[in-house]
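One chain is shown next in structure tokens, namely the form predicted on its own.
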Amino acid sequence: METVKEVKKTQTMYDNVMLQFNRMAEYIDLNPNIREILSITNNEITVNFPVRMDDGRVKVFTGFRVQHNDSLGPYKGGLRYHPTVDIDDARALAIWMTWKTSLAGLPYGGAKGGIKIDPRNHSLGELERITRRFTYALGDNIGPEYDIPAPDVNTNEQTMAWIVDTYMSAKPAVVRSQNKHVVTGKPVGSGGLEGRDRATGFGVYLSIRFLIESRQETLKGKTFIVQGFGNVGYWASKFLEADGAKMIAVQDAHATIYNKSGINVEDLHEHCKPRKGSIEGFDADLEIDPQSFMGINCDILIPAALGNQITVDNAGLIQATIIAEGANGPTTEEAEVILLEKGITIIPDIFCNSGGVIGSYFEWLQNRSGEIWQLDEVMEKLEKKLFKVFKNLEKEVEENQIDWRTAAYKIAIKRIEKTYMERGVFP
């Protein structure tokens, strides 16, 4: 095991993902030609597009779409709306999507994108116009058999509905219905999948439950803390609470609350609804210093916000025995060294939050075949799929005595390597 001093401090998510990839390439002795291919992205699209605001002014927005690799199938990945979105973040997230879809055994490659924007500063009408204009600017850089976006940070089923309507409207009338699966995560009435809203959070919950049960334990009485109480944080917490676990702390960008006796998940969710998702103001008596969040004594820590939240500066404070990465890239490389030395089990993001992309795959299949699946059927399929991935991971961990992220990356990258070895490189 490397010591902290041997790990160069990373600055961005892209630094982090490339450190992880290069380390893994060495570990599995990845074919050098395939390593060369996977170390770069296939396509990077930047679009600048004008949108008229409610007051009549025209503002120009910048959007991105990065397509990393499509050796296993069409590009797949979310679109996020956030002030920090840039091309480096999109690269990192696209690469992680490639590993995630490969690990899950899906016929997809990896992509990611978004708009550099704070959606809280815009009305619903402005967000609709921004989304539709972004879709138009992307044009045929997305498509139902080419690149399929989905919701991500600060985007939702409404965002996807605007995208699919805009994209289909640009197609000839006779083929519009064949393009419904250009995005996933749509409202059910617009071709969406029952249960897609909770799929990512349900997957986070299942990854924790599977691990706990593999240790001959149950979730009853376990305590957990959540960073980020959006869609993923809420649903993961809801399922954990239903299984007997207790949420004792929550943090978002505006507040940190802590109650050793427990915080009711549904009460907090209801509080957040009219406040654009913020937990601020839930109970002033429960608010604590944000810097103390990571050091709260608990069984499970769920980072479900943005990347690079667990760093060398706070990793030593963490008292949880399990970290379940609901967010993409929440743990830096140097922080992971500290955590593993402390004996903390990290359920890696490319498995932990893969319920979302698996749910997206089900929606995509449903649209392509013209079927309609019921909620119980969807949840059963999702649990069955994730359990199979977990057992593959568990076997790799136990047979090779390696950590869970190393096992996940090994399985994911080896599958892609096998595909390239079988097909060759054109021409």
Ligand code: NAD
Contents of the next structure:
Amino acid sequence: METVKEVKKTQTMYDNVMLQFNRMAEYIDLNPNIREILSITNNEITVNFPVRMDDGRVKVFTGFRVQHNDSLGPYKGGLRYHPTVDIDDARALAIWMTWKTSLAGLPYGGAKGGIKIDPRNHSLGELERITRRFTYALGDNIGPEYDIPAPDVNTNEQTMAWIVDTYMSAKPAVVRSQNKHVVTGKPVGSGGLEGRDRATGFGVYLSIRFLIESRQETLKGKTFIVQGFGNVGYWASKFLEADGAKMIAVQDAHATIYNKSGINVEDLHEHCKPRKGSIEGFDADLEIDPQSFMGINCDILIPAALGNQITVDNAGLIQATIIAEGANGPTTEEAEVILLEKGITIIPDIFCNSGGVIGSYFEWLQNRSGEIWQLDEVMEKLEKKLFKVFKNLEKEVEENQIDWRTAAYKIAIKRIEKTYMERGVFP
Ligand code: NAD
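Same protein, different form: I have the form predicted on its own, so give me the form predicted together with the ligand.
Below is the entire complex, every chain and molecule, led by the chain shown above.
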């Protein structure tokens, strides 16, 4: 294991994902040829595309799609709209997707992408034109059996509806309906899955519940704090609250609120709806200094916003005993060393938030077979699948006395290694 000093150079999410990969490759003694293949992304697509703004001006936007590996199946991963989106971040997030889909036992590889924009600066009409033109620019670099995007930060089922409509419109009429599964996370009426909206948050909640139950405890009375109150943060909090846990602090991009007696999840959600998702203005008396968020005394910390949030600067302050990584890559390698030394259990992102991609897989299967599944059926299948992954992980952790991330990486990378060993490398 590397020491804090050795990993001090961590800068970007890409640095972080590669530090994790190289550490795990050493640990599992990964075949050097396969290590070489997995160390780099297969394809990196950058598109610059023009869009007419509401005032008549034309603006050129930059979008990315990075495809890391497809040894287990088509590329799969979200699209993010955020000012921080760049090729480096897309690369890191694509690599995490490869591990995530492998760990979950899905027939997918890993990809990620997005557009460098702040959606808050655009009208709905502009966002629609940006999304459609981005889809058109990507062309056949995505496809229902090739690379299947899904929602991520600042994208949602509406974004997916625009993408599927644009993609299908560019196909000959006779094959149009065979392309519905080019994206997942669509609205139910457009081929979406009942429950896909809550699948990631539900998975975050389940991963925490499974861990707590394995310790012969329950969620009742446990306190949690959540960073990011979007799709993942909201749904995870809602399920945790329904099981008797208490949300005592929330932080988003605009404000941080804290109430030792508890914050009602649905009240906060209702407040956010007309404010483009922001928690700002919920209750001025509850607002605290954003810097103090990570150090709040609680049982569970759920980062559900962006990457690199738990760093060497705040890891020492954390009082939670469980960190459930709803976000992708929220913990830097150097912070992880500190957290593990403190005895904190980290439920790693590639397991914790994998309910989303498992839900996406269900939607994809549904579209391919023409079936329509009911909500209770979806939730049941999701729980069953995640429990199986949890049990595999738990076994690795207990048998080898390793942390949960190491166990997760070991299972994920070994599955891909086995596939390469069976098939060899063409030609
Ligand atoms: P979202 O856009 O719905 O919500 C993002 C939230 O993060 C918002 O509340 C926003 O205010 C907050 N945020 C942004 N910047 C912040 C900052 N600097 N500090 C604090 N809060 C900040 O996005 P989402 O879909 O909920 O995704 C959240 C995370 O979960 C991302 O890391 C994403 O990659 C990951 N994830 C999402 C899904 C999914 O199905 N949506 C699946 C797996 C993983």
